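Next up is one chain by itself, shown in C-alpha cells, the form predicted on its own.
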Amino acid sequence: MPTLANMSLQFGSDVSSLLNIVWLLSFFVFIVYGQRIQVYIVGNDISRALNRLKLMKDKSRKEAVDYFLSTGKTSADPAVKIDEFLEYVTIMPVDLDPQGIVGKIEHITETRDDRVRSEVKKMLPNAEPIKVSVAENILEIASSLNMIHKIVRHYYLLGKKTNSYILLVQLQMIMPQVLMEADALINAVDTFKLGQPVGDGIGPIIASKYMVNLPKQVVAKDTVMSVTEYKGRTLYVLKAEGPMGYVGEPGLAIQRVIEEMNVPLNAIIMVDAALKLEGEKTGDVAEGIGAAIGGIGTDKFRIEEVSAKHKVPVYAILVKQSILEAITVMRKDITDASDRVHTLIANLIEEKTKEGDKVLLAGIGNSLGVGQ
C-alpha cells in the first residue's frame, strides 16, 4: 500500500514532468513563432501611436478649415483647396553637383512660398495681413502633421507586409520623439490662431526694443531694418516684419546691407532661439560664434558667405527652449531671459567694437505678435 510520502514524491515528479513539457512546448513555439509574436506586439504599439497621429492630423485639418471659414466670412467650403495644400510637395533640386545648389534651393522655396501666399490671399481676399500670415502658418502645421502621419503609416504597413521585425522595432524606438514633435505642432495651432508671440519670437522681441519710434525700411521680403546710435556706434537693427507670423529673409537682408548699401560692418550680432538639450533649463542663455539661424540653410549660407568675404565677425546669443516652447505661446522663463540678452549685447558691443564702428543686430525668429 503506497504511503503518503510515496504519493507526494509521485505527484512532485508528475508536476515536474508537466512543467518540463510546458517549457519545451513554449521553447518550440518561441523558436517557430517568436518573431511573429514580437511583430504582433510591436505592431500593436505602433498602431496605437499611428491612431494618435491620425487624430492630430484630422484635428489640424479641421482647425485650418474652420479658420478659413471664420476669417473669410464666406459660405464656400475651403476644404477642397486645403486638402490640395496638404498634399502639396516641394521637389528639391539635384545635388549631384553641389555648385550653385543653394541658389537653386532658394529659388524653389521662394516660388513655393509665393504660390502658397497668393493662394491664401485668393481664399481670404479681404483679410488683414496678419490673418493671412496666420492662415499660412496653420496650413504649414496641418501639412507637416499630414506628412508625419503618412511617413509613419508607410513604414508601419511596410513592416507588417514584409514581416520585418527589425523595421518595426526601429520605428517603435523613434515613435516617442515623433509623437512629441507632433504634439508640439498641434498645440501650436491655438497660439497662431490668437496671434500670440511664440517662444521662437524672442529674437524679434529683443530687436524690436531697439526699433521703437524709429523709421523702418524694408531690406528684404518680410524683413525690416532701423538705424540708431548705441554707445557711440551706429547700430543697424533688423527683424522679420511683425506682427505677421513670418521669419523674413535675414540672410538676404544682411547681404544687401553690406554689399548693396555699402555699409562697412565691424560686427554682426544674431539673437535666436535654440533647442535645449534634456536637462537644460528653459530660458538659459548661451553665447557663441557663427550664424545663429535655423531653416533649410539658405539664409545661413548667405550670412556665412558675406561675413567671410568681408571679414566681419559674427556673434551669436541663444535662448534655450524645447520644440514645444518654440512654437507655442511664449513662456515667462523665455521672456525673463531678455534682460540677460540685453546685457550680453551691450557687453559684445563695448568689448568687440569701438566708438565710430558699425554694428548689425539681427533678431532671428517668427515675428508673430511682435511689432517694431
The other form holds:
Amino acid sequence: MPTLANMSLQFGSDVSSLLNIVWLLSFFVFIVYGQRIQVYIVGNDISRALNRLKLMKDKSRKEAVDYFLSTGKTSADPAVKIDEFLEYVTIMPVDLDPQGIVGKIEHITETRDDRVRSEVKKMLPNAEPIKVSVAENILEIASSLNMIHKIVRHYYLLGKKTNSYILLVQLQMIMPQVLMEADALINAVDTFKLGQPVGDGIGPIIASKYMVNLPKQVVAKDTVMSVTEYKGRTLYVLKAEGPMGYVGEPGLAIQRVIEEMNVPLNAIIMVDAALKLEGEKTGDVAEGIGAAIGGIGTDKFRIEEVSAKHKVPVYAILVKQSILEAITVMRKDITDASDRVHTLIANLIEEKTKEGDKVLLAGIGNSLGVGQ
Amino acid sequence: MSTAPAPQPPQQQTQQGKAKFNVYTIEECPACGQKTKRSFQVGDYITKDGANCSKCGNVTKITLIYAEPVVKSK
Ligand SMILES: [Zn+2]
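Got the form predicted on its own; could you also share the form predicted in complex with the partner chain?
First the chain shown before, then all remaining chains and molecules of the complex.
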C-alpha cells in the first residue's frame, strides 16, 4: 500500500514538476476560457474608445449650447432644444420599389434641412444668416457625434451581453477609423465657430474668383450663379452662397440652367474636394470625367440625369485632402493647388469647347467664409 | 506682385489634433496687385473688402484665407 510519502514521490515534489502542473493547468484554462479572456481584453479596449467618443460627444453638445448662448438672445434654454435636435431622426424612404426614390430622398432631406434652419432661426431671431448657418453646421456635427457614440455603444453592449467575441472584435477593428472620423468632427467645431473656410471650400474658392464684382442670381436654394465671358465662351459660374456655411443645391441648379433657362451647355466643369487615399499628398489635383460631388447622392443623380439627357460632357477636377482637412480650416497645401486648378480649367475650356460655346463651372463644397 | 512685410498682430493659434496652426488672411489690391498677409480675424471672408492698399490707397479685397503649421521660430 502506498504511503503518503510515496505518493508525493510519485507525483514529484520538486519545483520543476510544480511548474509543469501550472503550465498544464494554464493550457486548459486557455482552451476553456480563452475566448472569455479575449472578450474581456477586447471589451476593455472598446470601452476606452467609447469613453473618448462620449467625451467628444459631450464636448460638441456643450459647444453647440455655448454658441447659441453667445450668439443671440435665445428665448428659452437652448440646451433643451439642442438635446431634441440631437435625437432627431430622418426616416429614409422604402427602397423595395426604387423607381423615383431619389426624388423622395431629396424631398425628405430638404424638409429636414428647412426644419432645422427654421428652428435655429427661431432660437436666434436676430442673428445674421452666417451665424445661423454656423449654428446649423455645429448642430449637425454634434448630432453626428451623438449618433456615432450611440451606435458604437449599441454594438459594444450587445457584444458583451451575448458574449460575442466576433462582434466585439469586428468593432475593435473599425474603432481606429471611427475615432479618426470623430476626431475630425470635433476639430471642425472650432473652424465653424470662427467662420473660417474649410478644406472642402476649395471648389467655392475657385468659383468665387470668376464671380467677383459680377451680378449674382439665385438659381436654387442657397445657390448663386454669375454669367461671365471667357475667351469667347459664355461662362456660367455657380457656387453655394457664401460666406454662409451652405452647400447649396448644385444638382437642381444645373438642371434649372439647362432645362428651365434653356441654356444649351457644351460642357460642365465641376471642381470639388475629394478624399485622398493614404499615401497621397494633400493638395494633389486629379482630373477626370463625371459628376464630382459627394453627399447623399441626390445632386449627383440630377447632374448625371440632365447631362446624359442633353449629352453634355461633365469634366471633374478634384483636389485631394483627408477627412480631417476637408472639414477643418483650409490648409495652405490645399490653396496652393488653386493655380493648378485654374490652369486645368483654362485648358479644358480651350481644348474641349470652341468660341461661342456655353460652359458651366460649378464650385462644389461648403462655402463657409467664401463670399462671391 | 510683391508681398509687403505686414504688421503681425498677436496670433491666434488653432489647435488641430497634435498640430498647431496659424490662420492668415491675404488681402490683395485689385489695382496694383499688392498682397498683404495678416492674421485672421473673426468676420473675415474671401471677397470681403479689406483695408486700404498701403501702396496706392485702393480698397483691397480678401482673396485667400489659409492655415499654416506653426513653425517654432529660433
Ligand atoms: Zn494698391
